[in-house]
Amino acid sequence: MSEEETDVMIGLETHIQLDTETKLFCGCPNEEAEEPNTHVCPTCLGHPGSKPRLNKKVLEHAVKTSQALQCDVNEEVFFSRKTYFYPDLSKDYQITQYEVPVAEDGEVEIKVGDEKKDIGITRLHIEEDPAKTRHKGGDIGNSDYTLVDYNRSGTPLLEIVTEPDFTSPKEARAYLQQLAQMLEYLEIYYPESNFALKSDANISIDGGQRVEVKNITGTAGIEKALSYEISRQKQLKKRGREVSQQTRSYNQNQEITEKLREKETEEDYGYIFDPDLTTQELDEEFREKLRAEIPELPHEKFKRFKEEYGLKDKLVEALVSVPEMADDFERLAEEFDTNLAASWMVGELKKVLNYNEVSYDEVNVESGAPDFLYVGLRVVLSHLEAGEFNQRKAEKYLRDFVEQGLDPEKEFSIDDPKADNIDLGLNLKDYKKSGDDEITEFVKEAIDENPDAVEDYNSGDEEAVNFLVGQVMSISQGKADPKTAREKILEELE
């Protein structure tokens, strides 16, 4: 740990939206709409004589992420009001937990580069979102004014609070990575759908106050608002002046963090039971019943696929980044190499993915076929093994496989995948390697264009080779063997 960090220390509280059918409590649809103020009821405005109801959804998803993070889940669980006053919460209250929350003392190992740490979990309760602010002409601190959509009102949030354990905005990276990956892994969240995941982050230095930096989105930003914040207090002390107890907001277009207000302490928000709402019981059936709907979380998965296909780290942690892409790994280790699978899912597929802008999901549900990439890497992996694909032929056909997609009027399913007949909109003769007799011509053809070249070697320049190499590639379109063309324009030239 360098000098730097030694006196930092940050808490994180992170919101996750989830993606119920139905807001926290009330049958509102859970969901964007066109309009603002159109997703909204008597219960999810706060109206008087509206009762809420809890959406049974919302607290399994909770129960099921405490046990997952190691949290001892409460027995009984109680909602409270958390009173302030703020335009995005019509009623003067949020309907959250407190007193008693769904789960408490928990942990979770994070990994930063080769070293592992326990960050220790607080607790974890649900809350319900308030509205969304639109400012107008510029920012929170300048804009010329601000409306407000009530359609986000209600929307279910699991708060997870750790303890102060980051020592670096690097941990706290790779702690919200890899509580992302654990939450699609659980099917709770998803990073590329509408539904965010936030951080409000605690920081102090040097055990002074702590400042509270609000609404920090995504992983990326929470390690460069961290930065900021964490500099702007150095920079302070340096000048011999105190940090002050405050709650700030992250600026992301500026990536500095802004003084919103003097930091409210818990006391401030007046916590009272909320009295239209039931408590919850959560007996040892409830919680065995979701304890088995766990599936092999990301850090299981990866201690298994090391034990059992002997991979590297680098490509473990890549392919069990994708849960789907994870499941299909261990079908096509079935078939072929584990090594060549690994390689081609993790490298090639993962390059024509980021050209295409799409994700691994993305492109099965895009296809309208949950197996689409499944296939195509059965297609690509079989020809290489059989010695039918050259690297660079292999790479096209997964490309142009990507990029086209698959005709929905096709049959999808293939028995055999090295069969010439398979019909996936792509014709495999384009992309298989080039025979001995055609690559014979090809070469004859790029000697008989090319005379400069021959008298070049006959005059003692080898390099010339090279360019006539290049001209079989390109007359074959690159399905000849480099090498064997090279020994053919040698026998030629001879």
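Positions refer to the first chain, counted from 1. Just so we're on the same page, rigid core means the largest C-alpha set that superposes within 1.5 Å between forms. None of the values given here were measured: they were computed from a predicted structure. Compared with the form predicted in complex with its partner chain:
- Remark: with the core as the superposition reference, the CA shift of Leu18 between the two forms stays below 2 Å.
- After superposing the rigid core, the C-alpha of Val465 moves by 2 Å or more between the two forms.
- With the core held fixed, Lys444 shows a CA shift of 2 Å or greater between the two forms.
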Second form
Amino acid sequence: MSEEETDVMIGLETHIQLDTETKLFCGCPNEEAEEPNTHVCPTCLGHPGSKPRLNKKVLEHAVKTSQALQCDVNEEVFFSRKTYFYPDLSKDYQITQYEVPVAEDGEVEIKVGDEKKDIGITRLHIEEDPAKTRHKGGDIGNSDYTLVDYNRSGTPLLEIVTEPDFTSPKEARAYLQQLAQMLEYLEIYYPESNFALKSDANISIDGGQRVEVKNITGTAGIEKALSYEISRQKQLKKRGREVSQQTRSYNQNQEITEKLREKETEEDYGYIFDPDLTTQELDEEFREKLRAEIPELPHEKFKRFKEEYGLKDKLVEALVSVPEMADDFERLAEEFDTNLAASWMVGELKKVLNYNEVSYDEVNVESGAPDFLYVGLRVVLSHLEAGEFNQRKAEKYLRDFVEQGLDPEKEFSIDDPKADNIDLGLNLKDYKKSGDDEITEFVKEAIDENPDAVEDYNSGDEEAVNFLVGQVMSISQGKADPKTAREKILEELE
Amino acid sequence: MNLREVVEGEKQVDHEEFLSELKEKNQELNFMREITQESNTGELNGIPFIAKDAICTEDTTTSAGSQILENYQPVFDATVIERLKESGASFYGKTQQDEFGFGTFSTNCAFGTPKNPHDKERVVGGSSGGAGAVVAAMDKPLISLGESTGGSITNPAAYNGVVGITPTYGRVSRYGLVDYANSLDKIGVLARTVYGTAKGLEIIAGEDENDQTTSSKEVPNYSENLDETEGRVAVPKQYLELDGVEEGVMENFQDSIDELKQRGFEVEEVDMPLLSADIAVPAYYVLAMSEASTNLAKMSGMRYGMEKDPEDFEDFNEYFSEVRSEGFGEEAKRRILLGTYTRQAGYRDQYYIKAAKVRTKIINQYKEVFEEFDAVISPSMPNIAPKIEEAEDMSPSEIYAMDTLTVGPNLAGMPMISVPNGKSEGMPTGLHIVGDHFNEQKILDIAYTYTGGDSQ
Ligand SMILES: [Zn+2]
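Having seen the form predicted on its own, can you show the form predicted in complex with its partner chain?
Every chain and every other molecule in the complex is listed next, the one we just looked at coming first.
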């Protein structure tokens, strides 16, 4: 029986750590530190008398994301205190949004295979991340002692809560992947950074009790955690046992969910308005300004690429998955055959990047030139179209180009990608097919230097041609096209 | 010698003499939590200042009157401390207070009960009791920082016969104030003269990027603008009908009204039904306790203050409970429990949300009155400072009821000043003058006029 046949209901609460310069309520750097407890101040340590002050950048990120998720943005928002005692919480209350979040009632369309589905967004709000705890000698239940590192205390989080609209782990995973991609387009989240995307999931089957699974990291984790939890609940049902209302955690190493606590009643956090933070007005002007900053989103770009370039779904999906790559593709498509450009970017280039374990954006940043890959691709595509590179050489060029990087001493600009004098640190001659005249010279040389082989051929030994072709290849240092060489040799020997 | 003479350079403070008098008086009255001496130079020319123990001072004990923060030394100065130091005022230490500001008499102090300089058997008032007593006890110019949530500057000012100003909420930064109820807390000034409070306030007031609730409105030079004035003042009918106002207090208040009339003021009775004891006081306590219970959560023995050996405990819950049971006084525990209850799901709408609505209505009622009047006046406290054992015998509800005159304007975030208006049974009483938001200059002017201008 497949999962879809059971009445499964899943809702997700996803936390996105924001990669801002400073923390949510203080001026501490929002980044990893070499030592624990170094990026801290009285505010994020919750010292008596310290006060939070809002990092307005976070508000901008939240509003942009809300608009991209088609939510209604609230005009006046404020913060609340959620009180609970836990060693990682510096004030023993967390500043979050309760009554009025940044936004509510949104919708996002996800694609699973060829199926499309709308997922409701309940709300989006801002809150602070607690510190990190490290339980020495075990987990929280049996460790010798616990260390607390407050470097993370006060990192800004966006929390996005969905309706229980998912009916399979696959859908949940697709949603997270598409959400992450959208956030990347909004320049809010970068998959390569240390900033994580974590979800809590609410799962129930056949209208049974709801189980909450906490702390599922990433997009691959969600599918595994949910699959495990659904089969656990099904097994219980099958054996006639009740699924009790519980809070569980996901154990990433063992890929199982584990019981944290039996949930008889909802926890009571005693929310009050945080009187240290003033109400924030998200007026029309502010929202309009941010709306204007929203770029074409992945699903919109997908649709347009399909229409404009007539490429296969798979190619478009791959191009759109990296915003910078999609932009470069559009520039290349102005000069080159779109299919050729797309298949080189998604095929050969991707292979080279994967092999070197770098991303498209990273290569550009590391090279010191934002157009690095774009220019490299232009060289390859222009020489391919002109018939001056063969497939194998073009691949080699691309690989060498990525791996060698740029010589920082040299000027990096080209106007004509086919010009032989462009200097990207590689010698184009090494990659080009040899010209006809050049091959004729090599052929002559091979014949002159190997009279025995010529004699053998004349005596009827046709194998001798292969030897001569080999010689041409060797003299040309592999640049000659063997087929052409054979033709020329035969011409000479007639 | 008064503060104006020092500011204007006619006289100088002898710091050795000041310190020895401070130590001597404190031996007798116990109003200081810690005495220190730190000199600065500048416009204020070494004028001594002292702060309530809830105001953070770098490297000097800041315990907010609680055992749970005994020996706690903050790593930063509160904005008000920083501003006073920069102005050249000299820091002399911290004063006793009710634990976290929870009290009416300063009999809930973890480090001993201060005594009233006018009568050692009597209380100094609360919660900024030490801050009021030190001004009365020292025959020297002095700026004393107090803090008011529901009336904690007015109360000790009246009981000690000094001047105390509580500014508009948001006028003075709360950065570095150990929070009681953040939406109500205000740092203010106690001094011997109206001029002294005006001078102190103009230095500490103004926007602070570390406290988002501070206003960006420009701060007038209150002390230089002080002027004899006249106008219209209102007396809420509800205060005149209030139960438990002592006869001597009421007589002094009637005299104050006559005095104001003589100086050219029109005085009229007004109806302010929301100021009655059964509306304003419960709303105030619900909000104050709800906020306090969240503020005090951070006192758990994890990062500062009282600590225990974790080895002795099963888990962190047990550890936190033990530290909090031992560290908090009785009144603090009472307020944490009540405050946790009033914000709990199921009760929240009935208490916390409702109190917030009452507060908005009280503000509106004041605003209506201030359309016609320059100030609202009343006795500062319904009684003279009680004897220490009388105060200790009162039930919590009796004590809460004594706040009726002060919680209204505090809930509304209005500025207010208490000035001495005579004595009853040999003890000082006070006149309370409440003004419109950010209209500190007006109430200072009325107080200045009432006390006879520059003669004070
Ligand atoms: Zn910080």
